[in-house]
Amino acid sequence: MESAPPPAWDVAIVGGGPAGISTALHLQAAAPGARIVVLEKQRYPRDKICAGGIGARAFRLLERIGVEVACPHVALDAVALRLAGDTVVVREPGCGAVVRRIEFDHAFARRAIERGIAIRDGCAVVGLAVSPGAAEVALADGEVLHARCVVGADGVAGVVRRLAGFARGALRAQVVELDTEPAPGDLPRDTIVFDLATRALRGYAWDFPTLVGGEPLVCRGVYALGVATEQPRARLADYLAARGLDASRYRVKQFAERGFEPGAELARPRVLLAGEAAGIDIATGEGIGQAIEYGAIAGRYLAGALADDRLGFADWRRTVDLHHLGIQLRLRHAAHRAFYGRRRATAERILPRLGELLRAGVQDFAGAPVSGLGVIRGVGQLVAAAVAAI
């Protein structure tokens, strides 16, 4: 009896965006003889909703590997916290960037395309079968591809996370966003800010600088905890109002995000998920940063597990959970459910008397050496703070 023939790929990467571009070009780089596909089911250049913050630790990780993605950007030096009755600026020179994703997406897939990974745009997956040896990809044209495993990087509502069977997490953050022209009041050009000034909002909202068509603009929007209880477009009409801008004039775009959920299942036999397919941030919602940061994990545990025939994913939860990404997920995880209870308010107050531990906040989203006496002190800065608190 003959053997089946090989599958004709080791990896099929659902979604061709940050998460599953960067998986690629870090599996190629760890593994250079992988046969990887990635599967996007729109056309390039195609949109995404996104406020387009990315810390430069992202861009640190793509430079370890010879990448770099040119694309319009508007360049960050510093990050602020509005708080009630108080605004908090961190200053860390060339902390991260401000991209469109249509522009970024593109370019970022063009330095996948250039080093020999196979990119398909307008290939939607439709099916997913996984068997002892290979598994199978449906594709909406009717053709099925082989590979040895399959990536999920397809997003908070993507397709490999229900064809494989994974629970569809309880975690859930509304975003609306637009852009305007800049206003009164508004930070220099180099800052993007958090707005958590309003306590009803269970969130927070948010002016990040950008550049549309060669236009300086500033994207505003409100990131809501909650599908039920928040009403994300009136919180965003109220805080553009407060800054002479009236919402009605400006197309406004929302969408859903899912977050890092501890312990939650991201492998099965043969198929693992990564970036917002896995979940991020719920703090914040960051994405692309934390996309590439998976990507990175990703690609080298492939490469591992590839070259062993161990392709049961059994390890992938604590891989992530173990990394910089992991701890950092589960720490802002257990920071919102602190800072949007009951002491928020007190919260409020403490924050701007932790200097040091923002200093290192913005240190790491830059991708920066912390200072780790810097975070001694910010420690002792909380516990002074709290003490005073009570």
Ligand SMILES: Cc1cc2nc3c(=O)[nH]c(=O)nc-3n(C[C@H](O)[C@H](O)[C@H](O)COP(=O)(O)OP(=O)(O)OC[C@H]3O[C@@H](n4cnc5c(N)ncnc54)[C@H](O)[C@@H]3O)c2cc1C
Contents of the next structure:
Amino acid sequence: MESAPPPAWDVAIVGGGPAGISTALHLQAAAPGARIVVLEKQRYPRDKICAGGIGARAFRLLERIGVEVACPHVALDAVALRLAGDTVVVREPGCGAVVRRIEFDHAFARRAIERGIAIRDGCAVVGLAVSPGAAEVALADGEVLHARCVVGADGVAGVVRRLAGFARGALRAQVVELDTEPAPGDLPRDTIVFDLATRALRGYAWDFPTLVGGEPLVCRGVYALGVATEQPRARLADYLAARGLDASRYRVKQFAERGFEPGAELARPRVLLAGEAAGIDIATGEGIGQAIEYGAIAGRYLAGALADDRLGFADWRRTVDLHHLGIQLRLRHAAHRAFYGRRRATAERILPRLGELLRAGVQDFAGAPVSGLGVIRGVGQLVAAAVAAI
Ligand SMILES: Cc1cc2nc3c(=O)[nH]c(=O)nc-3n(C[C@H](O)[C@H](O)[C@H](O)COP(=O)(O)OP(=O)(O)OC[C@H]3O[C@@H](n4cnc5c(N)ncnc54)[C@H](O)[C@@H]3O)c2cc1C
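For comparison with the form predicted alone, would you give the structure of this protein in the form predicted together with the ligand?
Then the entire complex follows, led off by the chain already shown.
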């Protein structure tokens, strides 16, 4: 009997968003000879429903492999939290940017193409079969690719998760957004605003400055956990009405998000998940920077795994957990339980007194060094505020 030919690809990456492109670029940087193909079901420039806020941490990661993603953006110097009766602004110059995903993701994919990475757009993956020697990836047009392993970087409703038999996952949010002209009461355009003032909402509303075709607009939206009970569109209409804006005048876009679940499975033999397919920050729904960071970890991890032919990926979950990303995602998972739970009123009273921890959070978003002393002081503030609140 003839043996099967060796797989044509080392890695087939399903999904050409931030997680997939970052994985490809970081893998190539760590293993220049790796045979990588990215399979993206849409055609670039492809859009993704998203507010486009990216912490500068992601740009710092990409700088390390010499990648700059140039596209129109609004530069950010501050993050604001609106609470019932209080607004906390944390300034951290250069902490991030707001982009349009149709522009950012296209520019990012072009960086990979320039480095010789094979990106096949308009190529939907519909089937996946894993055998002891390879993974078979079936495309919608009937073609079958053979790779030594597969990365599921195909987002919130990714097919890889389903086809490889991972659990569906429980942590979801529904998110609605639209772009309006600026309105009275908006903060300066270097600031992104998270509005947590509506206690009945398990989530928040936001105002992010944005540039649409060169026009300065504001992307506003509602992030809602507990999708069965929340009505994000109605919440968004109320939020806009309070700012003198009529929601019916704008095109509302809606999409889901998948949160990172501590302990959940992230890999099977020859298949690993990255980006939102694996799960992103459930507290804020931030996922672009996380997707890029997943890619940075996955690229280095895969380089070693391919070299040693260790493609069971049993330690991928642990690798993520021990990395900054895993620690951040677990902390934010804990924060989401504390904040959106039964003690929300208490959490809201405490939050404005946590200046040091909020500053550390924004420094982390910015990829700036987080002050250890600040974190210690912040924990002190947290303990003092919690004791006072009892
Ligand atoms: C309304 C809204 C606002 C948001 N705002 C922000 C924000 O301001 N900042 C932030 O950081 N995050 C935000 N997010 C989250 C962010 O958009 C995602 O977390 C991020 O895009 C995840 O990147 P990814 O590469 O993992 O997945 P994606 O960007 O979803 O990319 C996955 C890719 O896989 C492709 N794909 C899917 N199925 C297949 C298939 N079968 N075959 C081939 N390709 C396939 C898709 O076409 C897509 O291009 C927001 C999300 C929503 C819904």
